[in-house]
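In structure tokens, the next block holds one chain alone, the form predicted on its own.
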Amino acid sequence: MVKPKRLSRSCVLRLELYLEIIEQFQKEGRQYVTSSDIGSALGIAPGNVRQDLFGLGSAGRPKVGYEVTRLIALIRDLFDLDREKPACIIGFGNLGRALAGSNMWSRGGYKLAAIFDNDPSIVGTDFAGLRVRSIAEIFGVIKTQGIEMAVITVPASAAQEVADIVQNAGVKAIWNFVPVRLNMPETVAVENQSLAWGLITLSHRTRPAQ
């Protein structure tokens, strides 16, 4: 099977929505699919599908079109969401918790292993089975769980001692939830993510025109 060792951002969200709308395929009992079929159901031209979907070793069959099942495998090996990593969350206040109660992780491949937080009140406290931990177990808890993510959501001035603590202990990957820029190796993928960006995003494109 061929598979690109680097997709661009734009390519990776792209498949991140076929897989969503081919697994709704999927469940309406279809058994293939079309890039015309994919493409108007995203807003996308069904060249820009078919090349994406070539990109995973996936040409299709004329007049036929993909085979679903096959299709959703591959971009699920191609993200390896079939193997569960485990994660951790540093801060749980609101948006920790929020998170942490989500049932995004088997979506994403993941499973939330360890939860920290440095607030006396919650430390020891338990969490669907999981027991908070103190914010100094980090770095003995991510090597011997063998954690492969840690979600930050400390406050922002935490945020950079916390990624290197994570980062030394061997984590792969950082999602961010802080409104800073992490200093990071490139061994480490680092996704960024804000809500009050987002939100600020939203307010500029409905801002009225002048």
Second form
There are 2 protein chains.
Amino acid sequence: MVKPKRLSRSCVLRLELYLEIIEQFQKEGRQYVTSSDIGSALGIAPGNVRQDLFGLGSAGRPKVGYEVTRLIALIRDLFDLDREKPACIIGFGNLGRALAGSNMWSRGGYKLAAIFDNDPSIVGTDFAGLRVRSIAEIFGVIKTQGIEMAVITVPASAAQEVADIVQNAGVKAIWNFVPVRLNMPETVAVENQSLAWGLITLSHRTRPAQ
Amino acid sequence: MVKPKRLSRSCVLRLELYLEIIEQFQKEGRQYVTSSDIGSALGIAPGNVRQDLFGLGSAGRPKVGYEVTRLIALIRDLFDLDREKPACIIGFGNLGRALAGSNMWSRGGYKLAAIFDNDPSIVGTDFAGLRVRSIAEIFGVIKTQGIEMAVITVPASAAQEVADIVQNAGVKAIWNFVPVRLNMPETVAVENQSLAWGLITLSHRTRPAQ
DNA sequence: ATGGTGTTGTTAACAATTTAACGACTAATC
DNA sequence: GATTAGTCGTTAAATTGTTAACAACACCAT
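The form predicted together with the DNA is what I want next, because the block you gave corresponds to the form predicted on its own; please supply it.
So here's everything in the complex, that chain up top.
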């Protein structure tokens, strides 16, 4: 049974938080969690949690709570987290390296399958068993390996060009760290991630009263 | 004239986008921008843009648009971006290094003033003219340098402890990259940034129909 | 059994946000 | 000058998201 209903962005964000917390509970050996357990751990009203879970078509038991394994399976299925989708990084500077080395890939249902860079001194080096390839190989590698997602961390001047290449090669999702609005067809899911956002938000929130 | 009204989170996010776009227009030599210019570049309805700008107490001219310099000044003032607030990074792994080397600091109104790490092989090394200091020095350095913000990129097990230290030292904002809910008083602004979020969101958005 | 208690599923009220609409004003044109 | 076209400021409506409330249900104790 699949929900055709679209979830709001904030709801997706909350569900991601739920998943993390519930998996923590699971590690602690819990078999059931209540909406209050989740809510109080996250600072979210229990009713809100129930409503989100309700939208999943969940099946909790009154007085007991939700079955941890079932809830995890539901959310992971919703997010398609249990299929290791091949992904690549384009631009292997500091940020690219940090992302490549993080544990986010498996958490997000992806597998780092290729790394590309422009710099001849970087191309050919190894990282975690992966050889860094030249930009010229992007199209072919994406095609042959069936890569579905590209993380773009190149200089601003090259971003659109790189995006065009990966789109033509059939990539379905782009995680764009470059502060540039990519011009892409709607069939490609683009998430823009500006590093400065967090800083600016904090700067705003701590602005001295005038 | 200061607005006591609180802006919604989504409005803050949009204003950050506006700022980037408007500064691009400025680089291109434009003196005025219309709400349509901004909106179409961002995929946002012009009316929405006007309403956001209206909330700033803006002063556009019909038929002409908004004065670029004035608009930039307004938003930068709103976000307190023109005061170089000292900040620090705690945890100098790959992610810490990537953040340290990025140009986000000046964009976000901060200045990287100190770097801390636990690893003896890293402590004492230099990065961009900054000596990496030991964790033990955090409290003193924050106090003496008046550091207002801390970026935390340490392992999960150390996050809460580090947060407590910086909070006691007087830090007013924390940018938390650790997938852990920090327990902090409300006087401290905490922004949580999970790297996996972007991936999970993309995974969700490109989930094959079932 | 039976009543009490805690928790879910679900609905309804409420609040916030987005979208739409339109008068007012400015600059350009004839 | 008068007219036209384009854009802002502002208000109202529609949509969306959040919060509150409560009946139904399951477990527990007696």
